[in-house]
Amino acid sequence: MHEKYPHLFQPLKVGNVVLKNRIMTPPMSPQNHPSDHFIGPNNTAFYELRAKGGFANITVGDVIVDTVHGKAHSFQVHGDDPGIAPSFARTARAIKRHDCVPCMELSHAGKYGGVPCLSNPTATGKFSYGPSDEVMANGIQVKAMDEEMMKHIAQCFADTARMAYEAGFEMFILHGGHGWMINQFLSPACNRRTDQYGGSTENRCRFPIMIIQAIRAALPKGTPIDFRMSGAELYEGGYDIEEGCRIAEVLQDYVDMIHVSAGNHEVLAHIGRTHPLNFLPHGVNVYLAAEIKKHVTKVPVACVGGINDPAMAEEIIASGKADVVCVGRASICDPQWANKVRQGREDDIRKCVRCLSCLNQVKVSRANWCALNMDIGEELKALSGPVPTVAPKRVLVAGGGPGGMNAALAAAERGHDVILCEATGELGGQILCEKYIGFKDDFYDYSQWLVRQLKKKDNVEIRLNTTVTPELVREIAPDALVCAIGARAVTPPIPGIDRPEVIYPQDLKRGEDMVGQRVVIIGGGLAGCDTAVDFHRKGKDVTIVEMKDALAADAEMFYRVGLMLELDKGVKSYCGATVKAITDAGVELTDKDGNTVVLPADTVLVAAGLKSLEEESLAIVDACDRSWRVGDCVRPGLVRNAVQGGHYAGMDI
């Protein structure tokens, strides 16, 4: 038994499949596969490095069982197709190897399937499938099912699990819920039905409660199918957690596993809840899990929601809210993340920040993705492990931000020497300052994670307070340089930005107390407004003025629409508004329409962006005949823009 989590190392037994602990990853899109929508060498690799991080199981997701009626995007997998079983089969070896269970979700878009749309532009359909008539708001009629469609659906499911057994998956998933095809029937809000499908939950559970029994007839005795719902659909018209225990508890009966997630992803406002955003508290959908668990007496209960913390995941197994925790993003952030745990080097897993980088990716570039580890995306080389150097050399990295932090570990990973010089006494660079948003302390920490590993490598030598100059460099003469000097905060000519009310982000760390009620914040990219959503959390009064038409124009899709919805609960703005002074009286602008307003303030926030130090960093990498510019300083973005360069830097080398 594991000392410090017993709970959470205690197997489980699920049908006829012992899980080894209580940690199950919860299913997740296979990205950039092969034009055939097979799961590719790359997908493979995915999860497989997963698997070795010591998870109880590994979910291939959105495997598609009827993709003429059934798939809703353009990366789905095609589960009905024949010729996928090869793929099938070297996926679930590259998962069982590692004393992993693999398990499928199985899948079905429902109304939202089958009919061309911006994420399936190929699909031919001219109408789609669904519980009930209706006209969705995109114009596209959906039908009602009849039964000998909703047979022939349940015969789909029954015939890509049986093929996916037989390639040696030993789990599976029913994605019932998200506002998919099965939670459409679940839910009342859609499913309007008067006949034996329709009214009752008992009389909606009647299609699911099919499409089971077919998959367990498809399949030997025993086979776990786990069912993932919705255990509130969270919008109006949708079931309540009251009704979700009700489906839980008649589910019960069919199935070995209830796996209890949260609302709608194609109600755009529940992004933040089925894939939790860092504006909420980690774990924020476990009470869901554990209200359904007092229901459901028969199987075990699975919980997921943000959680990303070991004591938390023991906690909820400790105190009985779910029997597994379900780790997904942190488990794409540090695929070793099951394994850290039980070795007890909490303090070396890399935690997930709940950027959404990885779900935007999807979006952008049907990639698989993380904002702050590298690996995602190139498994195939990961699984195998940095190649060490054959010709170990002495490399400078100039910068102690998450750029210059990644280069320098990464070189050192391969057996270079490293000298890492920050101009300040701290490292961390730009992140530092996310310390002082409230729910932003997940970057922070990461920035702490990178401090504590370059701490452990005996090939880094760490130098605070000194600032590379060309000088230095030929000084210390390295074989390379790695230039990640950041950039400076942009100072607007508006008169009156001396006073002394003005303040900067990184002015944060002086306290709280400097900050007075009425607050004005000067730029309303994703820094100003990610400010102003944790001042307003925090009493004060707040206004953003901003030049451009829209704010937080520079966020990630899916982050935006959490953000929005966050500054919507009570920040006030101008956009495309100028300002042109700062006085006594406050903040004075020109509206969009040309009109002028004064705005009292006790402080005002500059956030007007970053201007890179081009001319000093091209001074730098001038002194050195081998040498890279990452990060800010080439230009201002992101954290995973720094990431992503120093390590590719330090990889280099």
Ligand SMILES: Cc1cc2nc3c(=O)[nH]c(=O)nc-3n(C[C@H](O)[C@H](O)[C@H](O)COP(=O)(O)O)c2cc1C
Contents of the next structure:
Amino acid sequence: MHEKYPHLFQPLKVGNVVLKNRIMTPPMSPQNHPSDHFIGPNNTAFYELRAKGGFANITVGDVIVDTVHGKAHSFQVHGDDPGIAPSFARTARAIKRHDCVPCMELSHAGKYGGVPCLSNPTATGKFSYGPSDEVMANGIQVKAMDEEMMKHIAQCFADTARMAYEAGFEMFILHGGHGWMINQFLSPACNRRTDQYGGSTENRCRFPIMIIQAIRAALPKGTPIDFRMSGAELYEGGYDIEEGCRIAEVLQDYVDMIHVSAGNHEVLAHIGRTHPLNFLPHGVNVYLAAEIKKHVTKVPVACVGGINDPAMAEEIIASGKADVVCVGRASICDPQWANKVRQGREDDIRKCVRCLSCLNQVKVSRANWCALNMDIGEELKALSGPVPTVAPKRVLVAGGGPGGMNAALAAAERGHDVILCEATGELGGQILCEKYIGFKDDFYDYSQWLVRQLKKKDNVEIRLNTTVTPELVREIAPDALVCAIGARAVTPPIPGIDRPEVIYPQDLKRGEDMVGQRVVIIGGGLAGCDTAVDFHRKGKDVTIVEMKDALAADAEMFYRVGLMLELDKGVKSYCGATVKAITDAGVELTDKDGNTVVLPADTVLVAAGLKSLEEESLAIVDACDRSWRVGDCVRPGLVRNAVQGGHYAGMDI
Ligand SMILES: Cc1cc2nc3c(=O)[nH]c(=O)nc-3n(C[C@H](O)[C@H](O)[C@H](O)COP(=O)(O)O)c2cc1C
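Any chance you could show the form predicted in complex with this ligand after that form predicted on its own?
The complete assembly is shown below, putting the previous chain first.
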């Protein structure tokens, strides 16, 4: 029995399969999906890395069983193409070799199949099939499925399951949540049928049960089927937790596990709840699983959503809220999550910060990213670990922010001797500003994770209060240099900017209430908006003044959706406005219509952006023949730009 986490590391028999612990990975579509919609070699490596990381199972996500009617976006795997079997087999084998259960999620998008929707705005289909006739808000017509179509789809589920089973998959998750087809049948908001497939809970469960029975018939007895559902739909007209409990009560007779997620990712405002953003508490959806568990007595219940803390995971199971925890993005960020917990290395876990960069990039670049784990997309290389250098070099890193620390860490891991110089008395760089913002604790923790990792390296010397100059570079005479000296806050030329009530994000100190009741924030970019949310949560009266027409234009799309919802809770704003002066009366501005407005202010926070230390960084790299500039000193950006630049520089030395 595990001493510290006895519940988390207790095996569990599900159907004819034994899960070696209670930590599953939820379904996640293959990272950086190849255009042929197979599971490419890099995708297989993505899953294998996590199998190696100690999880009980690995779930290949969003395998579409009927791509003609049921495919919603281009990152879904074509489960109805017989040619896909070899890639299934290679993936199952790669997972199994690490004593891990290969699991596959089977899905169908129903009314979102092939037509424009949030998951795929550029789809060209003119109509789709769902539970009921309807015209969606975007004008797309949905046709109600007849029984023949339903039987056809159930058979598609069975056929894909059989092919996957023969290829080596041992467990299946049926996607009955998040707005896809099965969820549409369960949901009174979509299912308005008056036949035996609509109306009562039992009737709405009838088609899902038909699918489960078809899959059962195609698989050997005992093959586990886990039913993924939204415990509550969390939008107007959708079902609530009471109905979620009734659905689970009915379905428990047909499946081997009930897996409780939340919401509907096709309702834009809820994407940050289905994939909980950092504005929400960790484990925000666990209460749904806990409620359902009170009604489900025959099979185990799994929970999911924003779980990245081992102690929380243990408590969930120990207190009986759920039998299994699923760790999704946390496993993207650190594939060794489960092993590190088991080995008592919790401090070494690179914790997911729930920024949703992983999902957002699918929209932007059609590739998955992780803001903090640079192995995403490079899994084949990552399987064999960093290549040790054959010629260790003396490396100087200038700047102890996320870029510099990542460069130092990557170079040290490859065997180079590193001197890391930081001009201030503390490592962390721009992330230290997050220290004040309660809901960004995980970002701050990430900077401390980097510090811990660096301090464990014998070949890294950290010099604080040391400004790197060209002279110092020549004195140290490194073989290679990484310059990550960052940027300085922009001070806009506004009369009154030097008044005592004017502060900058860097001035904020954790745990100290440094701002007055009425706060005006000059600059409505990501930093200003995040801080505004925090101030508002602390009971301040907050107004943002932004020159551009929109707030947080520099934020990633999904994060921005969540941020706007938070701002809407009471932060006031003026967009398209220009600040004219800061006076005794407050902040004087011209609004977008040309009117003069004066906002009384006890504190004025200037978040007007950053300016690269371009000249300084160019002078520094000029002093060493082999050098890199990374992060904000090249161009101010998101943390992930600095992490990426630093990591690759360290790897390339
Ligand atoms: C990159 C990415 C891909 C995902 N793909 C799927 C998928 O294919 N099927 C699915 O049911 N859920 C998918 N999800 C949702 C996760 O299974 C999970 O429910 C969600 O991320 C919340 O859990 P977490 O906070 O532990 O990440 C995906 C999530 C992410 C971040």
